[in-house]
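Read the single chain below, which is given as structure tokens and is the form predicted on its own.
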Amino acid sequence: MRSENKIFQGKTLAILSGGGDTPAINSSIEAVRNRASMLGYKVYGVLQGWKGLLGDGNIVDLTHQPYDGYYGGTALRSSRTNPFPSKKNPESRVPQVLRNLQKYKIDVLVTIGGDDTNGAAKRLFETEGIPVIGFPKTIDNDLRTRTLHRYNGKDIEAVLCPGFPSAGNAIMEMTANLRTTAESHSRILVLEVMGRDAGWLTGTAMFGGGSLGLIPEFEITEARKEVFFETVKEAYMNSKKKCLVIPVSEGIRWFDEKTGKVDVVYASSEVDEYGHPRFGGVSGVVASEISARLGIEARAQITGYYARSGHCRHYDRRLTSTLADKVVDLLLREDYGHMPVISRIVPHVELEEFNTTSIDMGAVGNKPLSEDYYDINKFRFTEAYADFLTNILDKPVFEEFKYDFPVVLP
């Protein structure tokens, strides 16, 4: 018998995005909205993350509205609001969230975010029974998605989150462009890349011609610092054009001679509602010490928010669409408290629902760069990581000014 109504006719699904922006959030919102509408849901957007469910609420209607998923960032806006008590805000705002979910008659909540945003959603599911589905999002690519990467007959635990492929392409291209100015002045450029606790994004500079690299997973002690300087000197002297681009994660732990301690470099002492301080400036410290120790001119370049910005690239577009297909499966089975993830690393054409699975949102956590992807002794990313990136990033294009001018003798 033909049904006159769609499966979830009369139900309402709301979408919110929290935490740092990425180029793929609008694409994620569009993909989830389209599939939820197809199932019969009325679809709302919650503005400014969890902040949009506080007070009187800040909700917009996304049903039957045009939506540009190629445009980077999030049209729903974002914030680092934590509805649960924290050191910065000891008041629990959960009652406000519950009141607005009821007031706006929201039946299911899809939260696009990282460990913090989805962690808060999971707590609401566990403590209040709110039907939630998480959706992964981070350019740092450090959520434990339990995605496997097959390399040389071995399964390596990797991560694949929407936003990372677009950000990785941006860092790759920026690194490739900076090589020309490094070459012009025979300099070392220390390129600071976002990555609080993990070096996944820093490693994408390898495809743009980055040579050595420093990541948060391995702290730079006093002893390792000396080895690093020797490695830099050797790499510079062996480089044909006497120049290097060295990518470093903003969250690397660097030995400070003045304090005798290994620590991160802070851009600000303030913390957000999840207790995170703001890092920044370590590239200047590293570049200054390279110049002082080795007598080689070095400069710092901070990529900052550049990796977060711009349009959604083609791999991310298909990735968000594929994960949204899995959201349909979770909605149909009412399997709440879970997050869709890619089960194995595949190229663009193999991004299909059969290569997805879902994991419990409470078991997401953070995943550092695998030791298989980084050579701690050489400060270099490995061939295994290059193979991982080959599936995700665009093919690198290296421009080279080929010259071998003859020397004029008087």
Second form
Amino acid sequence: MRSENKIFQGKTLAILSGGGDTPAINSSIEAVRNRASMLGYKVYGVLQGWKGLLGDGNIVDLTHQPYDGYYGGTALRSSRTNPFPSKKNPESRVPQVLRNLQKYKIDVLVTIGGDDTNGAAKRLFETEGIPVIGFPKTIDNDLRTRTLHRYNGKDIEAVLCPGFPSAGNAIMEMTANLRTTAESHSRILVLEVMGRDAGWLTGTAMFGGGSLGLIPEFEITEARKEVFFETVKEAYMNSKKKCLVIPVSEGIRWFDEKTGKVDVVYASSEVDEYGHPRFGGVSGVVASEISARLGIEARAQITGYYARSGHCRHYDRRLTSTLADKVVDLLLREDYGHMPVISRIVPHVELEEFNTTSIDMGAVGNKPLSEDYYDINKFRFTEAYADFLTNILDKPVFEEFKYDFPVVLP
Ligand code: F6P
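What would the structure be for the form predicted in complex with 6-O-phosphono-beta-D-fructofuranose, rather than the form predicted on its own?
All chains and molecules follow, beginning with the one already shown.
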């Protein structure tokens, strides 16, 4: 029998998801919804991020609805709407948000997002006193979550955000699959990976057999480009099957001979409401320069939205539950303006509430891939990064054709 004496009986908690989707958002929504409703809250979903709190509002009731947390993306849908004034949209829509929070009698808002969505929520908390709790989310894994990774007796500052483990597995598997076509044609495949200004996701390709890699954290100047080509040639010549898959981040800064400048390649000249441009196309540039310079056939493959798509993987499923356990702690203490994070990198079975902590939400800043994780001279991800990934990804899926054929002499 349902007790009417639950601690937050009569109160309403609403959940929204904003920014780029990930395969772990539905899992986060389900985990927060389940815990909040056990505490007595009526639970609403706000559709399309902040957009669902504009105009007349677009709100659904999640309280006693079945919810499939394994299904990827976000059933609440998403947008990059910014309620605060921006260059793209100078009008403040905060009054509309406040009106709807009041109209729908929302007592607490849980925002699932990166720095933009959670940053806007934090501003509402600070300027308007709206009770908010953040929930991290990004495939880029670049939110400064202050998570420590212990490796060889040293603590490395790492990051762990829901969405990254699933996206990392997708990139790992795609890299391993693409090796068979690269092998068949003795080609170099330049694999472009999302991640904006950070190389965390690009590094997951190493578990699928991606050897060398380029990340945005270290720019490719004219001089470094020469070293890179030399390194690629050597790696190709030394490879057993005469093929390479080279993962490159969409946001790498690459020296352009024509302009004499180091720059990123943009997919469009537009920016979103948070001022972010869209990257895309650098793999084509790198592949054609490899072909021209080294005389080795090279092709480009953009992984694009594939990383973000598909179902929630194992690690993410438990990660979202563990962080939702910490949300319960924040709700019980009415500790708003914060978000739960993992305090240290642990394997899947050790993900428990006692490995979490809470930090200020919003404007927590970006955390690039740590220097310990990438060898700038060899253009390779390090053993320390492999150790980090061992905790988070499924087993490496690097496979080789099992037979060597005897050569026939005439
Ligand atoms: O931030 C997540 C992300 O997938 C980035 O890796 C990528 O640059 C961007 O979103 C793409 O944005 P959109 O969904 O607007 O094309």
